[in-house]
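One chain follows as structure tokens, the form predicted alone.
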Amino acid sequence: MKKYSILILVFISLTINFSIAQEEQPAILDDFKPSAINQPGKEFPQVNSEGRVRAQISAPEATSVKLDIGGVKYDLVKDEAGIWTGESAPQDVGFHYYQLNIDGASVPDPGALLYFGACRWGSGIEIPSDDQDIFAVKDVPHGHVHEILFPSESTQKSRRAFVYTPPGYETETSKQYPVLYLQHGYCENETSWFRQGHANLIMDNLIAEGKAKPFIIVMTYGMTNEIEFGGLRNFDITPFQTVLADELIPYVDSHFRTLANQENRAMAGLSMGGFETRLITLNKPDLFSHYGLFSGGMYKPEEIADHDQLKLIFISCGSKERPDGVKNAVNELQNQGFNAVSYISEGTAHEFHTWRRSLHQFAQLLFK
């Protein structure tokens, strides 16, 4: 009887504690609005002021539907009409890839626009930020993004690149421009910087504000997705370095009005694109004078052979990545006499808003 009474007391205690814990859970703010990058006319997915994502899909025959975002899966709940609805935890501001998992099959959300990332064409969602004005479409002169095909003898095919030309390029026909070669990350491609990153809009706005010098941006596929995930040690930079240095750069210099010299050429990249940037700039110091690594590694002073011709080193990351490593690396470069700048994106991790902000800062320092 004594043991029975103790069990009852334990059960009551656990019940009370569970009830208190439930009461302490903050309610989800019900101020959800359609994502800014939904398919036209689609109400879902939605985002609230906490940064939670609410997904909804009609799947009457499904037995399980999950929202997969940020590497975490959230269960959706089915109503009597077969409509599944559910929310994520709060997400960092900026752009995120996500998908729906229906009975074990991962599929794009039919309500969202598609982007190439995570090695597939899939769904994307934008969590509003206080500084999204940097890539807003404004009433300012706009440049153009050109799709080009350039011959590549080394790969025995025509390869694709996108080229941003700044406002006035078509009308000021005697003017020549510096060039930034800007690389995407692993499991992305040559569309990523202007679709997810809004590189063209960032530049349009900076140029209109007088904060950046007009320059051309070239974005091409970095041949990075052809290795297995986690196989970075097996990545050989040589094939892409050949495409970039021996085929793409000469093509761009002969087909666009560029200032075709090292002093007026920059290279930068995000994540694995930064890794590529680091390798190529160290291998080919005669090609580039401005370097940018966005969440993509560090430079050490002893690695850089030609101090005099190097104009700028820019290294950045999100505050949720390795900010101390970035700051320490830049301090070491500065102590050795390099013009090095660090930038930390507050409140973000290894994600596109970190890299949008990085480009916004980097562009203001280029070719000055």
The other form holds:
Protein chains: 2
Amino acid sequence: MKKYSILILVFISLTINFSIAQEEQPAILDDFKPSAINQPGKEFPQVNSEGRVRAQISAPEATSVKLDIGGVKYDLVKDEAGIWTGESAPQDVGFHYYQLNIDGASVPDPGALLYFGACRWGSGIEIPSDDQDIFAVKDVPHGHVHEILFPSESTQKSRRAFVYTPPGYETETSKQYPVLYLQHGYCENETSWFRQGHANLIMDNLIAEGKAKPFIIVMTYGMTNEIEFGGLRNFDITPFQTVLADELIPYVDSHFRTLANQENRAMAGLSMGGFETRLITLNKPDLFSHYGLFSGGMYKPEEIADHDQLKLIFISCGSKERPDGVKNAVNELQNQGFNAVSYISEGTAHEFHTWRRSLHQFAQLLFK
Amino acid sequence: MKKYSILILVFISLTINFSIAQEEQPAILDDFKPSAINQPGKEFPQVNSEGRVRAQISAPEATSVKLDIGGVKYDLVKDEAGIWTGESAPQDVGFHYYQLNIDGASVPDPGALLYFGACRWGSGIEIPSDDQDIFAVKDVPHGHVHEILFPSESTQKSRRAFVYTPPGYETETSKQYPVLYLQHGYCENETSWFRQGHANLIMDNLIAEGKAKPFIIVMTYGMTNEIEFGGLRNFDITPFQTVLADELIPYVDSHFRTLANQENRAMAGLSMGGFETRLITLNKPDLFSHYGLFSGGMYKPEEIADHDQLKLIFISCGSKERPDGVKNAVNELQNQGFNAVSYISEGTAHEFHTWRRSLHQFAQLLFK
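The structure above corresponds to the form predicted alone; please give the structure of the form predicted together with another copy of the chain next.
Whole complex next, starting from this chain.
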């Protein structure tokens, strides 16, 4: 009997150890595929169906290589050929910024396409989502994204903006269009909304489905206080408001076939861009009639001076942010008679998939 | 006397040693400034007045960091804080691709802007030149660069192109414009001509100075045989010719206000893009009237079927390539009665500064 007891104890002990080991190092599903936004011909980085990222890089003489994503650094492991490979924990669906760390140097992954975020051009990865179809390149008419340089007296330079014109703009040459001014977040830039956000493709698809009215989108750089990347506490909206209201809008209205009035002009932004949208729309009620804040603050009813000119307030965020705050703010606005709409992006945080979905919702409500 | 002799010998000896040391490790002029194409707020890479590149990166745990530029790897040296710094030999004026190598891993420099070349997005550096003014952002009217997606039945996808429309295109809405189709080189892409080439800024400045007729420029991806990056020996022009002639040109002519005829259509390209230009212009004499080959081959008089329809042949290269070949080919064409022009870019090789200057010359001759 004693022998059996010992055997059973050993078995139990092994089982417990095995369970603990599994908890610490869960089996990783081996269905990795190259990320949809890799550089041409590159096999890595890859993503599996759990949303894990597998990075790989050749660094034969390195002693430590890490994958730095979502605020966590994951160790890669070296093989005999000097190639390092490793995986992250599962990530939320959608787009994430990340980088590699090679013996202490933080660098872009040469396998991935590059996006401006965190104040630098860095690697991006796309975790597949059920609704990624909203920004797929489909066989539908496509709008154009114009890179423009507009004169800015207030900042003494030519400033860059991107302007989306919807399909048909070039051929229906007598038609005029409403305009959405759409702002990026802190330490992003004027490329972010159409590169990682796919604003142009979201619009192409919505227009092809008859779900959105064709309109122009203008995206420019919102961090006019360029020297101070320090923080938003002492943020002064005046320099950017001047560029937008006194320089960019007149340029757009004179170079594109716009409906150049308050009724046909919207402003929206994500994160810091929402913060800017809130300040500028409140300061300049005569300029915009449709407001959108994506993960970027709230309006209080008492802040809004002119009820009649305001057509729509749209406030959104990810379910992993503060959805109750958004819903409560919108309820309060509705109770005061405003046309206010809330939207919560399920399963996402303060990242671009939340904002792609927000634009997809917001665009369907605009100028109607 | 003996004492003096010894002193003189010591002096001579020191002088010789000093001279040798100087030859082996020439003094580097310490007038380094951040490259004009650094990422926002980045101090490195830097360039000095000799055209040397100084790279710097923090990599505390690395054992070897190199600057890889112009086919040479230069060792960087580590300081106590783990920051590596080092310089290259002097580089030619203009734009160069480069990368860093950290313990065997080849990666982009996080300090520099990124450009598509060598089949990847990699770091770029700009060595100042006497004529960099030709692509400076000036206080002149600026054209727009449209990113377009055009349908391509032959390749079963939406393909990307960039279209430069000159200043005035948006406001002078009854005017029609000639078009230049402008191709990138091997392992570059449709962004190369306006990002590293600054084709749009070269045109804005020429037009403002009254030196070029305003025309449209179309830039698309020329490596239609996408799977085979192997070489040009078995290159088949048919797939790209089909995209260009049967899909892109009709799209451009139906979406932009072009003068849609042979007389007002030019084609040019750099390196492999010149190779493509030569084949397509010879195959399709009814499409183009002005031909440009920048570091990309020659035409022989006997190849050209229709004399009367051809308005201009422009052939160029850098003085560090084969300038005599270019001059001889152009002489031969001139002797046969062709309107042929040669251009040699002084002090440059098979790189983008040669091609910026070539475009600057070619554009002044077009459609006149």
